[in-house]
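In the block that follows, a single chain appears as structure tokens, in the form predicted alone.
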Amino acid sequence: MELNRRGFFKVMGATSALLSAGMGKARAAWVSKAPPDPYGCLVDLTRCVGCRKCEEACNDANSLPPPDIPFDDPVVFETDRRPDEKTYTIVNRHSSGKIDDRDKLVPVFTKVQCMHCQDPACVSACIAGALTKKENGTVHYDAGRCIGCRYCMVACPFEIPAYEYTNPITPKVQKCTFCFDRIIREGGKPACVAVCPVEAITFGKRNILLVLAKNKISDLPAKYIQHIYGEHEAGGTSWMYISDTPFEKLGFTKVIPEPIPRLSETVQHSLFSYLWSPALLYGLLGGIMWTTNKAKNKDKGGSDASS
């Protein structure tokens, strides 16, 4: 049976309509799995002095290897860094563009770690259930269930999870743990929060932290920019920031306000919520290939005859 141009576009139109209908149902059915009252951290970047005490405390609390550059060596600020399999949190230095009384540029220090999203893309992408979102706000990693697929690394909009490529026997995905044991079993704070000498990090319930951040911005509108980073990014995160410098100048990732799983799971459900969806798609692709090959063979036969 031949698939002519008109027939081909009829199939394409029908397929698009069916997938659109399925997507609408999937979008309506998607429900956020975010805990209602999780813990969080609010970082006031105007207070951070770049002492790296948070890095040192994190290193000690998680028994991580010593850093390549000592914690008291300011040369580390000469390059931007990212958390990796040996370092769960890092502090970078940026320029605010402002000049102080001594005609020197005013630096802004930014702490970077797993954001512990309300609806984490890494959890949605993990096919083994090694990553889960806990009621206390932690995105928790279970190394015993991890199969090393690294889908979490691809899914994370903040590019945080890191893999132990140098560990050939028992490699793990590494990231900030939000000091899960300290919060759950000891009723304490994350190590980085407890050690901060200038109290740049406030730990507490996320809803209360949002009120605190909004009050600070409202009370000092000339000091803070009108944006709480993490309030809406990727559907909201447990780590949030306020600043006197635009976040795009400080290396913060620009992320859509919708939860990433809402988009990815909607597409998945739209394609595979009905048994006929894969068959329809493969049939459509087969029809395209058949039509293309037939056209190529016809052209080839025509050129041979002309010669």
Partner chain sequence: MKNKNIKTILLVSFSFVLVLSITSATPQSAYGAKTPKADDVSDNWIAEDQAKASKRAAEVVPFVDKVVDECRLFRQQKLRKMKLSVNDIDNSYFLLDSPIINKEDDQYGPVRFMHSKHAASVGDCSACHHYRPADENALETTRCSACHQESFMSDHPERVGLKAAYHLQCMGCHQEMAEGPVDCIGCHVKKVPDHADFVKLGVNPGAIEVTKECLRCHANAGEDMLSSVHWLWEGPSPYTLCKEKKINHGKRSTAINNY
Second form
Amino acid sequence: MELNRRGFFKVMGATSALLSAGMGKARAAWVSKAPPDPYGCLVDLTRCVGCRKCEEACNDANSLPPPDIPFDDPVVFETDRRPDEKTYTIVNRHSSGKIDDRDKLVPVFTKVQCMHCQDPACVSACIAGALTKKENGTVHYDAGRCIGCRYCMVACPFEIPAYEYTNPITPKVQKCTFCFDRIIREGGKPACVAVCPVEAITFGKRNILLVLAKNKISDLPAKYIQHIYGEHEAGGTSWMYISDTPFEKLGFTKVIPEPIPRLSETVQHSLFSYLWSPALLYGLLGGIMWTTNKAKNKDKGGSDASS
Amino acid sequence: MKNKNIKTILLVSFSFVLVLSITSATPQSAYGAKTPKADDVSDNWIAEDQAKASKRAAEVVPFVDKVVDECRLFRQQKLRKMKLSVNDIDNSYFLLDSPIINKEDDQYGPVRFMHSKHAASVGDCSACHHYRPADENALETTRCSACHQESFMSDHPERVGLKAAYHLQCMGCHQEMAEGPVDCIGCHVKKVPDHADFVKLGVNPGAIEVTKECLRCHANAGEDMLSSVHWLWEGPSPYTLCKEKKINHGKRSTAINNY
Amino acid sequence: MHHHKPCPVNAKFWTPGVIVLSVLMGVAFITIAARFIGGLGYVTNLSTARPWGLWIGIDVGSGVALAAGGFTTAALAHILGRHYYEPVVRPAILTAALGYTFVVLGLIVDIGRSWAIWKPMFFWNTNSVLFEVAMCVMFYLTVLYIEFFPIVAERFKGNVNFKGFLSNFNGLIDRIITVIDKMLGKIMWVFIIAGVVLSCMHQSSLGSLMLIAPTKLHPLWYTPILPLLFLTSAIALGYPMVVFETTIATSSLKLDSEMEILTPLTKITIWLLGLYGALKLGDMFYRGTYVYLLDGTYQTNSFLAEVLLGVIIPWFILLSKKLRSSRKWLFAASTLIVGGVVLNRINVFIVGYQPPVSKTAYFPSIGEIAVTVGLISTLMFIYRLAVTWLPVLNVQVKEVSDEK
Ligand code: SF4
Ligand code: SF4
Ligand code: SF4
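So the form predicted alone is up there; where is the form predicted in complex with the partner chain?
Expanding to the full complex; the earlier chain stays at the top.
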């Protein structure tokens, strides 16, 4: 192969320009891309009565297929369910461990759906940007961009996105939409929230809900446990929970308080912003190659470099 | 006699105007849903008190922004001092059928809340009338929907909406007292959706086909029926021709309409 | 310079082994057809909690790693100028080109919307590690084909011989090939360096993939230096992989064993594998994750197997000059290293991955195994085909003259 001087320096000049630009950017620390004033939902588990109206409303609002077991059949509580490709939200029954004055176990019902993280791992992961975090807090899925790699599912710390595994050609990732189309309308509420008979779910601006949650907890410190699930989990989520039973007992997974994408994005950007490191490596390898080639040419008595 | 008749007709037609105005907001309302025609007025007769309750239910009163947060004990004493009792109640029952709720969703019929009965048995007005409006001139015991209206008002994030206020109050108390229903259909009639869209039957379907079609969705109801006495009854039938001697005559054995 | 020269191998093509390969390919083909009719759920055990399985762990994760022979030998022979190793570059490039082709084929089967695979080229998400991996794989595959082109050109230059109607174009095609080959020869250095750079980028990023799942990947594997470990292990794997495939190819085709190249090649591996092992163990001690080692769960056992069998034992084998010069021992050590890295990729993508909420377990289905085995068979089949028709492997000059 031939490596002539002019060609070599042309390439190297371009790379060094990239290099200086990239290293500057790489030094900048990771910044959260969370919207400042998103909507959110505060689920007060002490209020939920387990009527599963929210499941029904969600099914209706999102035109999902009818459930295998009807919405008014309490037999579903016998198993621990997870949202799936036909169900964006489910209500599970757990035991609080307490017994009421009629010697019955007091149940706690937990509604599960996408948490709409402030810095969502799924959004950071998505190869084609099919998932996006909107200004209003929604983590929105655009099937038109999706290639079905399922990296979002790998990334999500709450195991939320589900997949239409039985669709051979156009499967979609399925998860709670935060009723995006409804909440962008003035006064619109998510379907599950609107239907809830006891306002177990409060819908509003996340910042206000946080204050509300803190007030509720400090007003009744003996009732609530001192933890707002979703305030810090995964760097904060739009959906949050307060409860009178420890969250670990209710199937809530322990999630680190840092935004999940922080580490991978920091690594990725400090290595690759403006492609500085590949450029550097290219330059380095090019230099080595040029030197070894020159040495070889000298051996051959200065004949043209080719091999 | 004549006079009375005219009076009745007047009253009835008046109540129709009312019902109409209510039902136009909630077209599926179980109460007088049909459009009245001049000649079948008598079929749609509505009791006077019912009409009054419906009218009241349809009202949306001005929102009370500020309330006085009094402690329960203080309030109990205050109300007792005012000598408020069941006798002061001017509506013995309410229809809980507010348009504030119905515009969000309307799956269930309204609850008929027996105000006097609850007041008499609870004997403590402050159990429900927990706060009062800050306005001095307002009634001491105002209606729920004065303070609880839309849910999630941005200036009052802590205040629950009307629907939740009702449910939390009723179900909470019923649970606490271990008395009164806590499930949906204990208080509400479920609005039956129009089955014209669901039922898929050909022209002149046979009896078996009809049953099958019902069971398509109501499989559990079918199972229940099969274990109920309506299906299992048996007995002698001395008056049924040709079956006079059968002693195990019954729906599941020898009756003909057992589809 | 050498008495050996890359030539088409003159051996019987339809051996029993090749027939078995074809059968496995057939089974895989049927399974793939089933996947495109019934959906992924029909042939795989994937679920909401376990979205990635065997196909990502082996076809993609391990496939990319195993193709590392391509860039490591190219770097050694062309960039560092050790032309002594030139003979192993061609087969390594062939394996890499085939390996990456099958990574892409595996991906096409695995992703739900195969027809949409082009979309990331237009819809960028530069935060996504997978995006970077995909771009690099795409470019590197192109580079590999370009690097492989001279081999094809060498075979057909002055020798284009289509039959029938196409014979009119023989001269033209020959001219085109010759011109492209000449042009490529001048700028090949651009692609050789690019190949190495692209490889370093995505080999490491393959490790970064799992950085997004801190609560899901077992702490024995989850470390911020995961990309570095992936890169160093890929580099360490490069030459053993060359040994592995060359030994298999030369013994099955009854060629010269090339030990005089392979032995010094693996001497470099001592350093590279040592570096990888040191990083891996150092990281374990630094983060204190050794507390999990004796848990006795299948996860920690898998980790122990990966480190002991895949790194430490082969490292000691290579350390001994005597064992290194023995064809058998060298092959054993290389196999262990190759197996160790494959196990590492499986561990990171499958075994070490535990869904925190549902704790769903996963074991590949028959269908998944069939496709993976079938794709590997196809790869071997084409390798065999390629070395039979193209000048890839070194054949003793004498044999060649015999043939002529
Ligand atoms: S609708 Fe409200 S009360 Fe009913 S199950 Fe859902 S969250 Fe709980
Ligand atoms: S819960 Fe999962 S799917 Fe929902 S936004 Fe967070 S990371 Fe994405
Ligand atoms: S916000 Fe909408 S999509 Fe999400 S669970 Fe509620 S109803 Fe379903």
